[in-house]
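In the block that follows, a single chain appears as structure tokens, in the form predicted on its own.
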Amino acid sequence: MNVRIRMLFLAMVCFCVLTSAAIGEEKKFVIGFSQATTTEPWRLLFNKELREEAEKHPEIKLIVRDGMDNAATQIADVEAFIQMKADAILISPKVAAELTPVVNKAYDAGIPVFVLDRDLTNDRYTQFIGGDNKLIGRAAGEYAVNFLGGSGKAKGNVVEIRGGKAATPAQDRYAGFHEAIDKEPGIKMVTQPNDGDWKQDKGYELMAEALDANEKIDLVYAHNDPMAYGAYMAAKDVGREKGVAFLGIDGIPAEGVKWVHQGILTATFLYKTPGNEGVRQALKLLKGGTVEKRVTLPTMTIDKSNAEKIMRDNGLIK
């Protein structure tokens, strides 16, 4: 009996060891992600949602790198992912031109590459995931026209604060906005659309300069919510925030939507983060599925008519 028990025990140990080894040897998909920067709230939410999605899938090993607002850093990150032979690469490029060659290199090496948020100068990658920035810019332009009096009657002095000029979202948000407002002879752009690089402090500085140079400003269009908030604070600091409409883009519930609810921003336009969708699409491909060349994320206009509901739905107010 003791021999039988011992043999049974040894068999169970062997089974457990073999099972553990098999589990340990289970292949994990290595996915590298190069983020443009982590200095903006939208980027932090982007990373949070990406990590949360990856955690749902134990077969994924996710490696996240911060590009620190520097194209050279992102190039080095992608080169490292190529060297480690990552199963897939996700990248949200700081700028298009400088990062296109290294993305092409990864793609040519047979590594699936998913470009998130900001596009490149060619389409030699597996998939692009992001919002339609021209559509969002056009929605902001149409909102501005309606706010300033309506089609054919709109009048007012407008300040535009651009995101990084070398970034494709800034280019498209500029083009879409001007498709709407350039038809209105009564709307005057009182400043050049200077580069705020998506930063709140730069939005403040550019608005301060605009206030010094112009006695009357009716509307500010900033390419993201932090720059719009910075512009509002610059106006508030000199007692000129009343009567000025501030439009932003991003629509994060705890940031842009909150500012709309508080009456700081007049409106914001949803620019959904692509992190969770990027992980889902990469995993779909790695498991043998097919993916579309482009995935366009939804948008919406957020103003006083719906900001409170969005805040409630996200548990930010009761």
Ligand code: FRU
Contents of the next structure:
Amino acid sequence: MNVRIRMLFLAMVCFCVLTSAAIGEEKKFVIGFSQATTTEPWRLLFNKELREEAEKHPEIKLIVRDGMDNAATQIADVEAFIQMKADAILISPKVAAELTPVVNKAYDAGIPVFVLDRDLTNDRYTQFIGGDNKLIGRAAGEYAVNFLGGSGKAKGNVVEIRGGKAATPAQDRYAGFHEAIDKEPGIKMVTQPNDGDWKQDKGYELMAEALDANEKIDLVYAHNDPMAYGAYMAAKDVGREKGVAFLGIDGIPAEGVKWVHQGILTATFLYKTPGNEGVRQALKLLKGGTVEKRVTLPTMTIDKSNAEKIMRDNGLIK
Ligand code: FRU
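Taking the form predicted on its own as the starting point, write out the structure of the form predicted together with the ligand.
Now the full complex is given, and it begins with the chain already shown.
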């Protein structure tokens, strides 16, 4: 009798442990995030903000995969999320065309997909979250026009270092910039279409070529801060950095803002990471809410007028 009661008690304990574990598991939303790469500080901040947001919600089980700058790897990562029947997929695609079919496949399979920062070639996904790259490009173009003498009078030789041309931000940052500068007859673009793939060393190489080919360069517009910094280094290495304006994009405090504060970059334009917003939006949907098709993140111009304050606000200087 005694033994039977003990066994019954044991069975009840096991049952309770198992069912609560099962309930606990059941309640977790599995969110898979496919990141394009982790080679730039902006991507690391993106992952950090995404993880921090997910940690605030114990009901989320977050799985992060790094596509390592390779579209095929990223396709396999999304396929794996489809296989495991993730509750939602977040993706920041390395390139648009190659990643579109797998995202469409996930979406058609009924998995909500949130596309972050870089867009695809169609909108068969749940939501896009990112900055307005055309607006950012235009802001950079207007800044360049002002720097080179103002509307109608601007004059100078300009180098443009583009991001990865198969990625939508590079296309939009190009288009926005040219909307502002192409109407200035005094501005001369001295570079051919190029592809810096967002990388500092490519920025350096492309600028070194531009310096070799042109006696005078007045302004460099790079599609992100690492490439703008690389371009600056190339100019500095041949003693030609003085008097050249370097414009970048991203404006993360420990990188672009710091370089503006140090006088290396003239200006950068904030490109917020969609990390925390991505998790928030996915959770909203998973909890039964509705989400908009597009969420546009704000931007701002960062130059010597506000860089110091941003550095201080972020505890980077006293
Ligand atoms: C990082 C990055 C950023 C840039 C963004 C564009 O991989 O190159 O510097 O703003 O991607 O998608």
